[in-house]
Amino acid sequence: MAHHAEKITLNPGGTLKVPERPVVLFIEGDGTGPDIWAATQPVLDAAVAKAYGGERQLAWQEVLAGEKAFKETGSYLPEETLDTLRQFRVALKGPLTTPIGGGFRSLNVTLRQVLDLYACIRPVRYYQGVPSPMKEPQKIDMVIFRENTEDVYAGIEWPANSDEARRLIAFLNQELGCSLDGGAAIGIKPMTERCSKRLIRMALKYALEHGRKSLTLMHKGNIMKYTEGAFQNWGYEVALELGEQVVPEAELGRYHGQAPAGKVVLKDRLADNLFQQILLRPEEYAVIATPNLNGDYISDALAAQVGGLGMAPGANIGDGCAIFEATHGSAPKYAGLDKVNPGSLILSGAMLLEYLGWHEAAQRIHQALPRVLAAGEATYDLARQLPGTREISCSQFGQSLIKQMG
């Protein structure tokens, strides 16, 4: 290999400048993280090798987070890890454990907030052969852009009957004319123009660059008029910035109901209605931009329609920094058993390749996956739903993918 490892940098316009052998960081993760990482790395390396014949290569470098970091450094998220992520910009991450109801705060949330990874991006598509509860799962091919930094996930809340909650309720009742129960728990839902617009702008640019026909603003603006309703309004303002490239759905009449090639139709749907639509008419939706809570719900609901979180990739992306990750938990009871499905992390790795602009390598993975299932091989979670399929281990699944790349 002639090329030495180099950092990914940013061009003056903010786009990535990717060398032939970029340094890409990885965090193994907790629980089953080491198992799925060990199955994933060879798949990504093989896809790059087969697509570019040795001209390009990923230079992997480990950074520590989670239980492994705590054992080695005494911190679950060392400052050195954050500095390295800022410096090298792109990472692939296994699942990290967060205790429920106490202990340290979610590492995933902390990473997003500290690195300002404001867009949670979840592509949802169906791979032939994956068991699905839907009659026509192949109609689903959507990318969710979920705002990642505010909404009720900002974590601004106080327990029922606490001093803070009582003081806030007294203020709301006396100063602002509310009539809240004095013993209520209180949560605050902040949503800003800046954060909403940058998320919608990223989603619209993605739709234009990837030839997606529409972008749908998903919101509950009929009830939460000044937060979710504002998200909808800000979406239309961003569309105006992009001029003729974006056509609001209401103006489709000018084009006889069909937007011309190269333009994106801007739709908006109430959240409850869109949950119906993704079941009844999924083919009408390509990219969805939405506030934090809606995005959490709809991305998992869509993942279930195409076969569950075991195969759902995801990424948290900001301006010039991106972490690609398995979307499922760490499943500690299966740790070290070489058993679980590595599909989510492998497909997140394919997203990483696309982010680098290495689409040919990503395609190798997308094409190989249905071939493995067609050959009658799958990890236990899929094999038990597919009669006549041979159950293979986590690492064997990775090796079968490499074989099927041809």
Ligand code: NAD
Given for the second form:
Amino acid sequence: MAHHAEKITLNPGGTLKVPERPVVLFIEGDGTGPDIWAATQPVLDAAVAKAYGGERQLAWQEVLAGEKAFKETGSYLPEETLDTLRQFRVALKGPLTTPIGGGFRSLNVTLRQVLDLYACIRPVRYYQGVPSPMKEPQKIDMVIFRENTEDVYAGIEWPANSDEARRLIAFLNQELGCSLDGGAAIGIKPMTERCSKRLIRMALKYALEHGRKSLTLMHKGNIMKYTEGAFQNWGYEVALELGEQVVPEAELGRYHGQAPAGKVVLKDRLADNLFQQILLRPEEYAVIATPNLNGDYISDALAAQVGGLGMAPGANIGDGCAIFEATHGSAPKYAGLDKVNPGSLILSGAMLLEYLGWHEAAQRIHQALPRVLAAGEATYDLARQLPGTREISCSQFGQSLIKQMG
Ligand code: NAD
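I would like to compare: after the form predicted on its own, may I see the structure of the form predicted in complex with nicotinamide-adenine-dinucleotide?
Below, the chain from earlier opens the complete complex, with every other chain and molecule after it.
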């Protein structure tokens, strides 16, 4: 049955109301963006068709950003694009080039800030057949929720010896008893209860809804007590809001060391320790919530452990608005060659399907991906690391995935 394309809206409780044929926006992206988008769209459409047999369909609508937008409208990020994103709520985005020089702000950062997409979410799991430096990469199955709006990434900093840095140092030394070197560069690390709690709340809700065993608060609160330390304390306060559903690790004794099904164990780990843990005992971690800088580092470290950024999906999500995106850049030297790996954008698309609640369609993609590799086919980046594997193009990789969906 053919349905009309309709807008995704919000239920009164703030959850998504997804029609059978939702309008989903896409931004092709710059450089290799059009190559990976062309390979990705048929995969997502096929996954939906195979899962729901025509009952559901994605109604793709393009919005302009980056070089294509500049050519057509004279602006890299037209106001119309932002309005459309606000209205239609869900988008899939290819990589955007940040032009160097001229003080141009990263479009990716601008999108996150303007739309208040406060959580950067990176699921990290291993697909059989992907080359990995780990002995047992299959033990890694984590989702990272990184705070996206504050911390040292707020961009509040001044160069050494600048007038602003000197004035601030004078204030800190004279008024607040510091003894800073007058020639220091200064950066500010703001972290609020509101932004920390909304991020942790989103991560905890995700863990509960997806039956994940634990949520770990990753922080460096032993050193940065009032910022990162507060992040940990605010995390435990959020847990209290959710009552019996969340069990702090220290109280696990009550449950003989193992939380009952349906409950989430709340852990906290110092950032440096967690970097060891994800190498040595990755199976003990499921969902991680962390401030901006820690999150940036651990997301890439974990992506490397399961085979690198070429296959790492991601999303930036706020309240009722979400942009799913390839986590790598626009790799301009390969633009138009139909060569690069579309895996990151395809898996970001699978995340999008899960966000819509279309898990059966996402599952088709997760199942088919290792079958492509098992059939001895991969794009150049993986093929060169896998002896005996035949190199296929970006579009062939998409087609092969569709074939493997059965
Ligand atoms: P990049 O990720 O574009 O490319 C670095 C190298 O990684 C490439 O030369 C290639 O060898 C490899 N690579 C990247 N994507 C690949 C893929 N899909 N398949 C196989 N190999 C792949 O990083 P860069 O060169 O530092 O950045 C290029 C541009 O992208 C810059 O303008 C940067 O600002 C932008 N960028 C955008 C995003 C984003 O949109 N989220 C993220 C990072 C960088």
